[in-house]
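Heads up, the chain below is alone and in the form predicted on its own; it's given as structure tokens.
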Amino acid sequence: MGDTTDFKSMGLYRNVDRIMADLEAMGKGGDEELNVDDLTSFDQYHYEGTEAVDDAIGYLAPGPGSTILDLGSGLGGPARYLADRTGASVTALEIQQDLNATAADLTRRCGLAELVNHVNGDMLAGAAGVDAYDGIVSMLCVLHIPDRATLFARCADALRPGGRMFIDDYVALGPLTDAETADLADKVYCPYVPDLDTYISDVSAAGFTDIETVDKTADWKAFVADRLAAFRNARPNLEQRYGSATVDGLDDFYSTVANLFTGGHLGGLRLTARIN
């Protein structure tokens, strides 16, 4: 995939210790135990929090004995969210070091580093081996990524016979700007967006069959509109805890994200499918 620092131009990247001040600020610092829910209003990087990875549970129906890989797996929410409420082993899959070293941290202290492993790798590379996973769930993280042969085939190797497959992503709706093109490249680090057919497509050619997808894109208008109005509301107070130069970063990031939402030609998609 590159260079990952090229994923600090993005301001939700940025300072990822941050949650850490979030926890002191909750009575949370230091090394005291954590449980899930104490991290659920600050660990889910992706839109519409643990509603979007219930979601993903109901598809992927995992249980104990079960085997997960979250692709892009951040601060760790989701994994740690599915590992907590199913009892499925989750392998938290995070090519960012400094996002992974985190996460393990956290996973630590919720008392589940025995369910949810958290690796620093690439997919590209092979890092989720072969035949090992019975589904797979990715929170806008293939945004990313632009080469979807690779990625999609690495996905198909990685999941067991009949293994599914859950995805939110941004799709295109129609042609972009050169300034959303710019905008979605240079600040979320997305250097591709396809359309619908292309990214049926992509999946399709990877050998994925029952493929289903959800248009999220009003719902993520919503999303990112009223994130950006609290994150202004809450601004005092953040900069007290994070310092300006951050919350800057966050305000750049966060009001990006809405005006390409507002744009209509960024949309929403939840895609899911089933290997043979």
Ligand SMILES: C[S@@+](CC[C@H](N)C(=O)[O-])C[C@H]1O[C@@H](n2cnc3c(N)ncnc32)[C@H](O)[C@@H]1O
Given for the second form:
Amino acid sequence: MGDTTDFKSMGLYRNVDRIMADLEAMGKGGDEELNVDDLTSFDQYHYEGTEAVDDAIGYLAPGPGSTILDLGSGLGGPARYLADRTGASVTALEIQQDLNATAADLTRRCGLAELVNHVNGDMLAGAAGVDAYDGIVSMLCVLHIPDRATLFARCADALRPGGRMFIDDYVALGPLTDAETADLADKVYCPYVPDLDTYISDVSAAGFTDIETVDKTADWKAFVADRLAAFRNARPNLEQRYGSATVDGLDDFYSTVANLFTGGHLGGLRLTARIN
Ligand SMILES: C[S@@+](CC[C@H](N)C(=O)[O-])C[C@H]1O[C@@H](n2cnc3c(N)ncnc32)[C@H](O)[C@@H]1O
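The form predicted on its own done, now the form predicted in complex with the ligand:
Full assembly next; the chain just shown is listed first.
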């Protein structure tokens, strides 16, 4: 895998094995067996947790024998939940090696290694292959990838005819201030946020049809504010659990995101589409 050091400018992606300290605090340390539901409060790096994955399941309608690509799978939370609830086979594609390794270990401990295959690779480099999937789910990953032409072409290639795609992502509601642009680039590793029309036309240019969108801005604004408040409440405990450098990085990340949504220029987008 290429160099992904730049991702570590974002506090969420540092010390990713802190989830092991969370499990230890729950009495599930070491190599103890896990259930998917033991992990869901720690392993979902997008907004609205497993509710959002339930929405993806509703749209993609996977079942045993279906093949789903989780694009930008992080710690593997959405991939494991989707496989566990539907019996589908999931390829969890993740560009950061440390996240991928931790994710694969958690999946093994959940007894899901037959259904969830963790791959350390870059979607832009063709890591998902061609004609391989019935569906793609991608939660808060596209925001890291400015080359939308290549990205959505790879998504179209990866799907079989009739395949469906479910994306949760950022969208610009209006011009971002210089400070917002800098925060997105420097602290969220998000160098590019298109407006809705540009987003849809990039997806359409790759051959997708039946493009539908939902404005998630209000829901996510509330979610990220609550996440920050809960984090600050738990801060003294978390300092003991993770150490103060990791907690400072997370605080900076969670507060930056909450401020961005409060600013009114950054929005939340759910997009679904199909390939013929
Ligand atoms: C905010 S995290 C979300 C993780 C997961 N989808 C979830 O909801 O828990 C986005 C992930 O996308 C990954 N990612 C970014 N660009 C990628 C690429 N080109 N190929 C594969 N993964 C990528 C990042 O490393 C990061 O782990």
